[in-house]
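Read the single chain below, which is given as structure tokens and is the form predicted alone.
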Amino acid sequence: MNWFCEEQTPGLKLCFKYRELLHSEETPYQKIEVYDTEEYGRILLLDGKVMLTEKDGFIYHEMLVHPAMGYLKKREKVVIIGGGDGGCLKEVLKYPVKEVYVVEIDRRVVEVSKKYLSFLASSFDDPRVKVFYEDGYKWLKEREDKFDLVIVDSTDPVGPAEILFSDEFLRVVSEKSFLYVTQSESPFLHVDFLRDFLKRVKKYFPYPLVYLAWIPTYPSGMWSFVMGRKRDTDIPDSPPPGLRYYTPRLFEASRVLPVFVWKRLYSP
């Protein structure tokens, strides 16, 4: 039996059989693997950590795309930071925008995703594309225009991602933008680092919100997200047909924190 593990925490694994370990390599950045298994089809990894499954990748991208996507009025020009897999692009393309640029730093990801998970890369030869192989904080930081959305499509806050949770990143995209997400990590394994960040974020964007989803194949299975806001929005607009998990009336409910995380972000 072929079996892969995904150490989530010191004393947490989460195991999967497959049928064949399609790729596996590494990168001057990350080790990049992408297994065919049996229950969830084929995954993809960055340093062992699951990124995305075929079976339930959907529900991470449209819940860090649409809920932000929704409270836009203008959606002319996005940026995706990290992102390579095509997952997140696709949903923001499902939008009438005009350009999306997509800043990964690691050439690789992009190139086995299309070859690995085109059900998801194919995204990237919609012509509204723009590919940066190149470091998203100071592709940012030296670009001179403004973006209705910067979406953060990344690993977990260490290694190369540390910077895109710290001061100076935060305090470079809210020049760029009034509007901002990213992934959070599990507020069940992770609300101190929730709390912490939330804080951060609050100094550039001072109306976020915490929302959260249920991802079977993520550490805990409970996900978070934090939206910075420069202003209060209005509800999202409805979002595009065709969506498996997303509605603005979910998204409503997912505002509502569990009585332990609300307590841990915001008691005294």
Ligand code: AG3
The other form holds:
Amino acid sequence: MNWFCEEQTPGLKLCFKYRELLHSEETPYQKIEVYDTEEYGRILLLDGKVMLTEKDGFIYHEMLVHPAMGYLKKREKVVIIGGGDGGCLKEVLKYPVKEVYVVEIDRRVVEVSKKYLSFLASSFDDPRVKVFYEDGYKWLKEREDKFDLVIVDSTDPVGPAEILFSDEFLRVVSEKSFLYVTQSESPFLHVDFLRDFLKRVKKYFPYPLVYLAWIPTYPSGMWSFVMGRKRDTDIPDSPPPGLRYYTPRLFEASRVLPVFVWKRLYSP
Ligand code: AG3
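Rather than the form predicted alone that you just supplied, could I have the structure of the form predicted in complex with the ligand?
What follows is the whole complex; the chain from before opens it.
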């Protein structure tokens, strides 16, 4: 039996026993790999980092999408930046949205996901979806229209995704949308990143929310999300049926932060 490991920190690896390496390639942007593993089913890796697994990916995708979708009064135009595996897209399409724009820099992520992760990526065939293979920051900056929600489903904030956590990007997002949500790394391992990032978000979205979810295959298993809001929001709508993690009550609870996180984020 073979094993592969993600190096989560210089001192920590998470290893998976796998049946088969289904795909491996280097694109101009990154290395893409898909493994079939014993515990977690199929796993998509970008540059050696776990993006999603068949078994726990629903937690991440539901928590990235449904809190913000629940707050929207108008759900006509939604943008997903990154998200080439289709996991977020699948959740967004559960609502009667008019158009969803997926802006993924690497065309091969979509193609490989369609082939090996069809449980997620079949959503690309929906007529409401428009896919752009472009840099998300540039794409958004050049669009003249406005959106109801911008979702950032990125890799870690190093390399190509770094820009998606920058001041310039946040300014552009705030010009195009009232509501915004992103994944924001592990509050256990990267709390200083989260603290700095939250300060930046607050400049453009004065009512930000931080919330957490438990994602076993991400570094430390404890994961954070930041939602940028221009104003306070009402009670979220009921989600579509059939979800496996998110409920509005769970979302409320997910905003109650452990002391060590809360202190780092909010004490002077
Ligand atoms: N977005 C990635 C989260 C980062 C995980 N980091 C890591 N494993 N080091 C996932 C994209 C799934 N649609």
